[in-house]
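To begin, one chain is listed below as C-alpha cells, in the form predicted on its own.
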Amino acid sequence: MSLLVTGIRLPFDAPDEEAFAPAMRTCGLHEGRPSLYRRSIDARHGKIQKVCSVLIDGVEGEEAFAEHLQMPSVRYKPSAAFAPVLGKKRLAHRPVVVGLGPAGLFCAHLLARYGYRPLVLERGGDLAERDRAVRRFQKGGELDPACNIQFGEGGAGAYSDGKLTTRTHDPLCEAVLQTLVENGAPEEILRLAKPHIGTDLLKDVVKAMRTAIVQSGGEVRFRTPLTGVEVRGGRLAAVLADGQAVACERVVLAVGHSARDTFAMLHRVGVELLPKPFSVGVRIEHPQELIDRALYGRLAGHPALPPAEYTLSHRENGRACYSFCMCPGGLVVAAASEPGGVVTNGMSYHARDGRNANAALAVSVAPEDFDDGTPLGGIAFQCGLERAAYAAAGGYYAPCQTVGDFLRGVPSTGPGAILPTYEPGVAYGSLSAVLPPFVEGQIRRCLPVFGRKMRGFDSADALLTAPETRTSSPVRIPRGEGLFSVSAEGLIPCGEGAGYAGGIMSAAVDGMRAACRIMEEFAPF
C-alpha cells in the first residue's frame, strides 16, 4: 500500500528523481520511500513540461493519512497484486478460447498459468507464417483471407503501434502491463502515462506468451477456424473447430472485430447479436517533423522529447469526427482480410522513427445509417466501402488524395511534397468514389477546424488514404449474468469483436476478466 501523489510538474528535460522532493513536501512528509509511478509530456498552452506521479511507501496508516490530507493530488493506492479466486467445481473438458488476439491471448495465458490447460483455436498462422503472408501481400502478392493483418497470432494488435493506453481504470490494467514486461516488453511501459511497445517488439512478447501457454499445459491450434457452436437447452454443448466437434462447458469467444463469417454463423444458430455504432474514414499522413513543430515549437527535435502525437476531435451536425490510432513515425498498412476489398490501418515500430506520422480521421456511424433489418447491417456497410475502394483503385492499391485537392473537390493526379507509405501502393484520384457523402462532408468540414487547433494539419500536401473501416466491431454480442451470452450459458463473448473493448489494453483486461469468471467457478485440472 502506498500514497500516490499526482500532477508534479518539472522542466521536460529534468531527471525523474526531481519529482520526489515536491511529492514529499506536498504530503508534509520527512520520511518515506518515493519512486516514480508515471510520467508524461504536456505540450499544451505553449509550455512543455514533464508531469510525474510519485508513489511514497513506508508511511504508516497510508489510507487514513490520505483521507486526512483531503488533497485531490494525494490518494491512497492499494496494492496492485493480482490474486485470482479459484473455484471448487470440476471441469469435464478444457476451457476453449477462440482467437489469439489480445483478449484471447491474455485469457489463455492466465488460464494456463493457474493450471486450466486451455485449448486455443486460431484461424490464422503463427507469427512467422503471418509475417510471410503480410509481406507477400504488401509486395503485390495474393491476399490470404485467413492469415493477414487482421487474423493470426497476436490479432490486429500485433500489427499496430502497440499502444497501451485506455480510458478504463480497471485494476487489471497493471496486471496486463506486468505480464507484458514479464514476457519481454520494455520495463518503461510501467512508468509511462502513454506507453507503447511498437509492432517489432510486441511480436516477440506475443510469441513468448504463447510459449508460456503451451509450457503450462495449454494447446494452441493454428489454422483452425471456429465453424460452429452447438447450444442445447440454452447451454453451450460444443463448438466446431474446422468442422470437428469439440465438447466443452466454457468457451471464450475472442474473435476480433473482423470475424465477419463468425458473426454470420452465430446469427444463423440463434446467438443474439445487436448492431453497434462504429466509425469509418481515412488515414491522414504528415511529415513527423511537422507534427513535432506544431506541438513542440522551437524545441522540436530535442533528444529529451518523444516523437509528438496528437488527439483531435470535433462534433458538428450531431456527428463526431476524431483522430484515432495515431502512429508517430509510422506507416499506413494494407489491412484487408477479404478478397476484393481495400482496408487501411496504421502501425509503427518501437523507435517511432519513420518519416511520416499517420492517424485515422474517423467519422461516427450509427445503426440508423446502415439499418437493413438485421444485426449484420454494419458489416454490409463496411464491405460496401471496402469494395468501392477496390473498384476505384483497380485492385489492392489504396485510393489517395491530397488534402488540398480534397478540400477543393478535384481529383489528385500525384503527391505533393509528402510521399505515401502504404504498400502495395496508392491510386490517386477522388475519395468521393469511396466515401459515403456524410463521411466525406464531415471530414471536409473538420479538416480546417483541426488546422486551427494544430498548425499545418490541413496543409495542402498532407495525404488522405482510404478507407479506414475497422475501427471497432459493428456488432455487440450481449452478455448477461456471469459474462455469458444471453443466448447460451457457458459462452463468454469477449474483447473487441464482442463489442466490449477498444484497443490492446481494454481487450487484454476483458480477456483476463473472462478467465477469472471461469477460474472462480472451477478448480484447475
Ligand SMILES: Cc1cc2nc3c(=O)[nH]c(=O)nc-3n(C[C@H](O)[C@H](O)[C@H](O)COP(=O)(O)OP(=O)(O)OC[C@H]3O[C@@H](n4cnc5c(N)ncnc54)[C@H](O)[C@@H]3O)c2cc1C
Given for the second form:
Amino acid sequence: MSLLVTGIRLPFDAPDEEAFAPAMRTCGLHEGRPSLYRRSIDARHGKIQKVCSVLIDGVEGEEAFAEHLQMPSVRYKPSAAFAPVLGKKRLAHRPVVVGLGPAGLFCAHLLARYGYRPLVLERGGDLAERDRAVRRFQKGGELDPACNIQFGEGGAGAYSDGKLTTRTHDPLCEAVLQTLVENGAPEEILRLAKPHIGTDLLKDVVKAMRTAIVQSGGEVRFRTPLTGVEVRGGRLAAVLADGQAVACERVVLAVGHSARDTFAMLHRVGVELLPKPFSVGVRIEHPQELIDRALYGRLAGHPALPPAEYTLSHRENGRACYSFCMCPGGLVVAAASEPGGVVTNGMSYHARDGRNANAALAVSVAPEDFDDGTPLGGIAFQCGLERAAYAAAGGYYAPCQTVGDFLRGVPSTGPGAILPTYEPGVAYGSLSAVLPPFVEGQIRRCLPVFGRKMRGFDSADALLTAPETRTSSPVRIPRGEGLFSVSAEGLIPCGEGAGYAGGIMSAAVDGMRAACRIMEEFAPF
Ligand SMILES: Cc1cc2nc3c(=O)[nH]c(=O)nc-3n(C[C@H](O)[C@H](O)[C@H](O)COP(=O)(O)OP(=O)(O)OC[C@H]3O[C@@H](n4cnc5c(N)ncnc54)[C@H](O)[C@@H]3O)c2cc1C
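For comparison with the form predicted on its own, would you give the structure of this protein in the form predicted together with the ligand?
Below: every chain and molecule of the assembly, starting with the one above.
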C-alpha cells in the first residue's frame, strides 16, 4: 500500500528521479521510499513538460494520512496484487475459449496458470503462418479469409501499434501490464502513461503467452473455427469446432469485431444480439516531422522527446468526428478479412521511426443509420463500404485522395509531397465513390477545424485512404447474470466482439474478468 502523488511537472528532459523531492515536499514527508509510478509528456499550451506521478512507500497509516492531507493530487493507493478466488464445484469438461486475440489470450493464460487446462479454438493460423499470409496479401497475393490482419494468433491486436491506453480504470489493467512484461514486453510499459509495444515486440509476447498456456496443460487448436452453438433449455449444451461437437460447460466467446459469420450463426441459433453504434471513416497520413513540429515547435526532433501523438475531436450536427488509433511513425495497413472488400487500419513498430504518422478520422454511426430490422444491419453497412472501395479501386488497392483535392471536391490523380505507406498500393480518385455522403460531409467540415487546432493537419498534401470500417463491434451480445449471454447460461460473450471492450487493454481485462468468473465457481480441472 502506498501514497500516490500525481501531477508533478518537470522540464521535459529532466531525469525521472527529480520528481521524488517535490512529491515528498507535497506531502510534507521527510521519510518514505519514493519511486516513479507513471510519466508522460504534456506538449499543450506551447510549453513542453514531463508530468510524473510518484508512489511513496514506507509511510505509516497511508490511508488516514492521505485523507488528512485533503489534497486532490495525493491519494492512497491500495496494493494492486491480483489474487483470484478459486471455487469448489467440479467442472465436467475443460473450459473452452474461442478466439486467441487479447481477450481470449488473457482469459486462457489466466485459466491455464491456475490449473484449468483450457481448450482454445482459433479460426486462423499461428503467428508464423499468419506472418506469411499477411505478407503475401500485402505483396498483392490472395487474401486468406481465415488468416489475415484481423484473424489468427494474437487477434486484431497482433499487427497493431500495440497502444495499451484505455479509458477504463479497472485494477486488472495493472495485472495485464505485469503479464505482458513477464512474457517479454519492455518494462517501460509499467511506467509510461501512454504505453505502447509495437507489432514487432508484441508478436513475441503473444507467442510466449501461448507457449505458457500449452505448458500448463492447455491446448490451442489453430485453423479450428467455432461453427455452431447448441443451446438447450436456455443452457449451453455443446459447441461445434469446425463441425465437430465439443462437450462443454463454460465457453468464453472472444471472437472480435470482425467475426461476421459467427455473429450470423449466433443470430440463427437464437443467441440475442443487439445493434450497436460504431464509427467509420478514413486513415489520414502526414509526415511524422509535421506532427512533431506542430506539437513540439522548435524542439521537434529533440532526442528526449518521443515521436509526437495527437487526439482531435469535434462534434457538429449531432455527430462526432475524431482521430482514432493514431500511429506515430507507422504504416497504413490492409486490414480486410473478406474477399472483395477493402479495409484500412494502422500499425507501427516499437521504434515508431517510420516517415509518416497516421490515424483514423472516424465519424460516429448510429443504429438509425443502418437499421434493416435485424441486429446485423451494421455489418451490412460496413460490408457495403468495403465492397464499394474494392469496386472503386479495382481490387485490394485502397482508394486514396489528397486532403487538398478532397476539400475542393475533385478526384486525385497522384500524390503530392507525401507518399502513401499502404501495401499493396493505393488507387487515386475520389472518396465520394466510397464514403456515405454524411460521413464524407462530416470529415470535410472537420478537417479545417482540426487544421486550426493543429497546424498543418489539413495541409493539401496530407493523404486520405479509405475505408476505415472496423473501429469497433457493430453488435453487442448482451450479458446478464454471471457474465452469461442472456440467451444461454454457460456462454460468456467477451472482449471487443461482444461489445464489452474497445482496444487491446480493455479486451485483455475483459478476458481476465471472464476467466475469474469461471475460476470463482469451479475448482481447477
Ligand atoms: C491493424 C490494427 C491496429 C490496432 N491497433 C491498436 C492499438 O494500437 N491499440 C489498441 O488498443 N487497439 C488496437 N487495435 C484494436 C485491437 O486490436 C482490438 O481492440 C483487440 O484486438 C480486440 O481484442 P479481442 O480479443 O476482443 O478480439 P480480436 O483481437 O479481434 O480477436 C478475436 C480472435 O478470434 C478469432 N476468431 C474469430 N471468429 C472465430 C471463430 N468463429 N472461431 C474461432 N476463432 C475465431 C480471430 O481469428 C481472432 O484471433 C488495432 C486493430 C487493428 C486491426
